[in-house]
Amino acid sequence: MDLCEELRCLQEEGVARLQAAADEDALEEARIALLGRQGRFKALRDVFRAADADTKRVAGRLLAAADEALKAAWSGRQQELRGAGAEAGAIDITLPVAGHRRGSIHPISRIAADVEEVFTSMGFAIVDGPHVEEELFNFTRLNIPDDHPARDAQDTFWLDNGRLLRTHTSAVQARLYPSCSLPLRAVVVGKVFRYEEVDATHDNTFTQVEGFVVDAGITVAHMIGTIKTMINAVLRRDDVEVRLRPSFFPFVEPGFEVDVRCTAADAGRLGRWIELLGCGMIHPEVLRQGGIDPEQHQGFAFGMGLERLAMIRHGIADIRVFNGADLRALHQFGA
């Protein structure tokens, strides 16, 4: 093929191979290959200059025929894909103002992060455990025995590869214990999961708080000073009673129940009493458990639902409002 004729098979394929460029990229591709220097239009024209006098004669015309084409073919493809694009990415000015929802952090965030200000106020460490726990720290070094009826699948929700989602953030105390130096303070906010009949004051799944203390000389004393002053802060109330009733749980000794009364104004459904949270003294096995000489140092723990305490603060009578799917419930507390 002589030069004159690749010519114009380059001005037919390159004018139909840019004007079938289907984006901005392809189009500078074709561009490229075709005029840039490297390109086709480039090395056609090193040829015209080496031909001879005649050639150049018939081959000119043809060589700036080419160029102009390619160009044209170019610009007019640039122009047709950039205004495709501008008017895909259009405002229509006419059209109304989308309107802004404000948002607002869910109530048990509000409060667990309080709960988590009050204590780390008062010296507490922050920790976490996992959700999914084995049998060993979940019960059996929370001196929980084989036998309890708190590891039947009626109350815990066991999975196929012997684990468990855990019933308690108390067992992150199990896990913290051997490797902790002492003193220890430290609480744990986080979800829990157990096999119960929901109703207004009771869910399968919420969010409990759990606070330890592990040292010399610590007495029940301390233990109920540190649950007013935290019950205080969190309801933001220097009034608030609560009492101690004598109760049994597998990891303290003795055990307590703290009831906390509503007023008149917040006890809706919920009575002028309502259960908040249990505690007691560690139980000495738990600390043996752990590497701990519970004649050297003593403790005491407490576990509690930041729901309960939501209702109470906020005056909700049902706890489902809180893993409800109802947004009217929760708007409310927007800022």
Ligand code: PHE
Contents of the next structure:
Amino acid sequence: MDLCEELRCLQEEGVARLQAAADEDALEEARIALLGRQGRFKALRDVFRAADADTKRVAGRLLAAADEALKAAWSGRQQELRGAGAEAGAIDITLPVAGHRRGSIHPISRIAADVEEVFTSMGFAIVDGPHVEEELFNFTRLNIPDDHPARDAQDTFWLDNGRLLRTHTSAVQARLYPSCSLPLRAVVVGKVFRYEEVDATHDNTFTQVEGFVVDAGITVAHMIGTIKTMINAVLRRDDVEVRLRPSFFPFVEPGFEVDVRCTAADAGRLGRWIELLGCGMIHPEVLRQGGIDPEQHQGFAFGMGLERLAMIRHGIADIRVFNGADLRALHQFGA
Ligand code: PHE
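If the structure you just shared is the form predicted on its own, then what does the corresponding form predicted in complex with this ligand look like?
What follows is the entire complex, opening with the chain shown before.
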């Protein structure tokens, strides 16, 4: 076989062998045999070098063609094998599907949305204030002076700069009055903080909803109607029974606590009264300090912990569920 014949032969057989390589190992083996330092191509090139000028003229093109064809076949097959390998490794279509983990809305966020919706429907504005509050708004302007023992009832976290984490959403009342236009109907839903011993019914971080109305001729009847509407909406009933007991909060006069009677829907607590919120007619001193003339305008305010309401609504026994971040618990209320 002359050189030209051998080069054609090498090209044909070599390309076929490379293209037939079953895996990357076989391909590498073929490459070494064909294109390696001691491979067939190298051997023929040595023959070519030693050949006479006439042979070289013809064989030169064949040599270059074989070189090109072999390299192209090698890299083509290599890409095929790698692509197939990556596909097989990355996606095993026989594996079971991981499935979607749907998120769920936190039960407090859900109730907060319900509360905001019912108040919006009654023409209330949704307002909020800062969590890091000034003493002035959290206490002083709410008729709780420096040395008043009511401050002890709401001990909280104090910052070095003299501010504190607000203990109640009532602070928003004090902030709002000086700049509000009357009549005023507003509701706040937000986090509040207290220095509490944490147990099944107390947490140091919880959520309050506070509603307040200031207008001419506002009475306790308006307050009761508003509170009942809210509780019915949040507990998804229309027959909620409430009871008012006299109580003391420095920023209202008279002040009340409102209890609601549990029905059969509230598992195992039928007929029991549960204390739900504080409320009352806004103290004239609070209005005056907010720049509102109590002779002209009156108002009511109430403040309620949403966690307690969520516990009734969902039959939750431990308040620590809400801030506990245990998704197994929280997912149950997400629907
Ligand atoms: N701010 C009171 C509390 O957190 C609740 C309250 C609000 C009472 C408004 C009366 C009127 O305990």
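Residue numbers count along the first chain shown, from 1. Between two forms, the rigid core is defined as the largest C-alpha subset superposing within 1.5 Å. All of these numbers come straight from a predicted model, not from anything done at the bench.
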(message) Relative to the superposed rigid core, does Gln38 relocate between these two forms - that is, does its Cα move 2 Å or more?
(response) yes
(message) Is Met304 displaced by at least 2 Å at its C-alpha between these two forms when the rigid core is overlaid?
(response) no
